[in-house]
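Only one chain comes next, encoded as structure tokens, the form predicted alone.
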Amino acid sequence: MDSNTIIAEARRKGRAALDEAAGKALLASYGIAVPKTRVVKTPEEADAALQGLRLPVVVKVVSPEILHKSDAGGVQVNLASAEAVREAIRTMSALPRIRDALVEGWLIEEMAPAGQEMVIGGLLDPQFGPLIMVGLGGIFVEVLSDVSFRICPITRLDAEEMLDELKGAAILGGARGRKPVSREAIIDVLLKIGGENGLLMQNENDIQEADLNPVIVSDDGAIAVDARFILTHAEVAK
């Protein structure tokens, strides 16, 4: 499914944002790795959904009324059986912020391998157009605001300089005994998001905000574990 089809389907449903499954389909359409995913409507579908998935898995609520799933208690990880998945769905369904929301289903996906958490985002600036951001995940972005921005489209040199500008850049190279992670994999994602033919440039009239958080980077690859896309107002897209 291409980006135009994914975004058009969301707009047809009156959505202001892509749900996580649609967001990951959008990333996959640009060649960005995402976890293997299934969406179920009920806990009883867990057995069938786990066929072909590698355990353990994570389960997340799918709701157009819940953008920040973790804040609502709508994420459970390290689930190693169909029974654990069913129990997780039942437990989360009873939480107040989920019980009172429109819940369209439950996303079940493989857990990503361990690695360095990164954040890659973007926004449509009224003056400069699409901007792209990269930062180290966790405390580095939440407390230290250790991020770097560029106006799109970016080149490979821009992507390399964005990483060099991060105060915690040494962590990527394996500081304090850590295993180095693949800068090449991060640069590849940055170019697929903010490069000349990247997602933000090709969907400039439709994407108001993009948030890939986290992107897990290992020594040989990067995978977007969560993705949030806010759409522009329909008048902008015309």
Contents of the next structure:
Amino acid sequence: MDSNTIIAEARRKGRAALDEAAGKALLASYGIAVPKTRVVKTPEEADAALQGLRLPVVVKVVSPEILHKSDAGGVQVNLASAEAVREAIRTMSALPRIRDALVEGWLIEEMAPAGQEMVIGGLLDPQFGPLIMVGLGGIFVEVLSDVSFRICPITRLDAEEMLDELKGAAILGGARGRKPVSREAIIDVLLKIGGENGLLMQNENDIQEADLNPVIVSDDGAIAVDARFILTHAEVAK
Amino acid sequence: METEKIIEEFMPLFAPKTVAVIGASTKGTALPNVFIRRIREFGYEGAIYAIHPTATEIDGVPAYKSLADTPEPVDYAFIAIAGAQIAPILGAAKGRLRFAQVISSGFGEVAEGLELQERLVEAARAGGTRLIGPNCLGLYTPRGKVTFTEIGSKETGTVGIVSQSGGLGTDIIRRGFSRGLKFSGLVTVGNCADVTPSELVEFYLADAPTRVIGMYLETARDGRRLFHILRNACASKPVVILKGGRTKQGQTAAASHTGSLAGDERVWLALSRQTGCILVDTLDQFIDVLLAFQTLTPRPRHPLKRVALFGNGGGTSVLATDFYARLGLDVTPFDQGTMDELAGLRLPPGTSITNPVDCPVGTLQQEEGRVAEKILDIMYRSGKPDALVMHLNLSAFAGRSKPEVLDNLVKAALRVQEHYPGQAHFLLVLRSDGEPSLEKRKRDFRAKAVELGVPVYDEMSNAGHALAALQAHENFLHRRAVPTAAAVRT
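The form predicted alone done, now the form predicted together with its partner chain:
Shown next: the complete complex, the earlier chain at its head.
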């Protein structure tokens, strides 16, 4: 699916944001790695869905009414069998905040390998147009606000300087005995999101905000484990 | 826009051949009357017309009922009259007015004036006129001999300014004048209903006399255009931005991390990192940095890193070293060879020769100040700093030395500077306690020094901010490795 189709589909449903599967499809259409994913409607479909997926998996609720899935109890990780997946879906379905919401299904996806968590974001600024952001995940973003912004489109040099600007930059290079992670992989994602022909530039009439959080970066790649795209108000869009 | 096209479009603003005033009174007391007097005093010799419903002459200039009636088309009109009357006057120009600067307020800056501003823009567009303002103070252009202020150099300089605030525009001219800044132009743009700061930056980038650009901005509705212009220019001329309202928090309705972390501050920082423009926080820094760019030639092939300090005042040296380090400037001690050479001069006790080189007045007074030349020569030849800041505490000289000692010190520094061309940026800090005779001396010095290409600062911190800006500019060009006029000159 291309980005226009994905966004048009969400607009047709009257959505203010892309659901997670659509968000990941959008990323995949720009060549950004995302986990292998299936969506099921019922626990009984778990066996068939796990065919071709590497265990263990994560299961997440799919609901236009639940923006923060973890807060609602709608995420379970490290599930190693079809039985565990079925049990997880039943348990989550019974939680009050999920029971009362419109649930469209359940996202089953492979767990990403371990690595450094990063956050990559996008924002449509009313004066400067699309902006791109990067930061290290967890407390670096949430507590320390250690992020850097650039105006799109960015160049490779911009992407490199964005990483250099982070106070936690040394961590990427393997500070305190950690394994260094692939800067190249992060820069690649930044350019696919914020570069000349990147996702934000090509969809600037449609994407108001984007959060790829986390993007897990290892020594040889980067994978976007969660993605949220908030659409511009329909009247602003073309 | 192409270079020739933007020069051709805006030159009638910066060097108008005909000027009109709208709102001058027959009693000679309104703002446009003052404007007529100012530009005459400034040396304007082109035609001046007044537009007035009944008068045939105001303050010695011929008056006409309409812009359609003037003998020649008008390049620049200075308009200060009740807001509602302006659109019809502009509408009647029918292609005979190039630039209208509307001083009057009560337009887009207040809710009830929005519609009036729209009508003003429509009338200007219909008449083929570019509109500047409304809600501004005017224009200062030495090459065109047009000014709205009473103070300011008549000489065309190299600093081009666009200011969204009229009052601050006046401050920039007046304070800049007393500090030795010389402008290629200054336009106050107020509400920017038509001509935007970005367009004027485009002009200054193309304009031959302009070598450095300064902007005071409060909003940037065409931020994206500014980004493109500055990005394409790739800091070929330094651009210094004083931005008001940068600390405002990001969008309150943000639903993502990214949205909540974004704020005006972050966007301007991004602009600066991507285009090499220099952000400053205060009017003083703005002028300090512009002065550095006016007088010093950036050396992108060898970006500024090491700074040497030389002067009198131990505490001042120590504080400056700390301050400069925080700005990312390197004030480390000289190597042993340099210190040995300095020690060989057998300077009196109390002289520190490590870097900072700190000399009590006694040392500086030796041989009427000419000993300084020997010290500086070693500092340049052996120490090889990228910049040298000479600081003199004038108060410490008062009553203890002949007046020519100070002269000799500065002359010595300039002679050394000449021996090592292009090696180090040279800045002078003249500190004083505000005592009138010292202030006068400082003013005289400053004027002389700026003529000789030496920027003069009041305190070490001011010079530090200027050096940090120069460093940022040089680093940006160095990283982008773009050949510029400045690089060729070096």
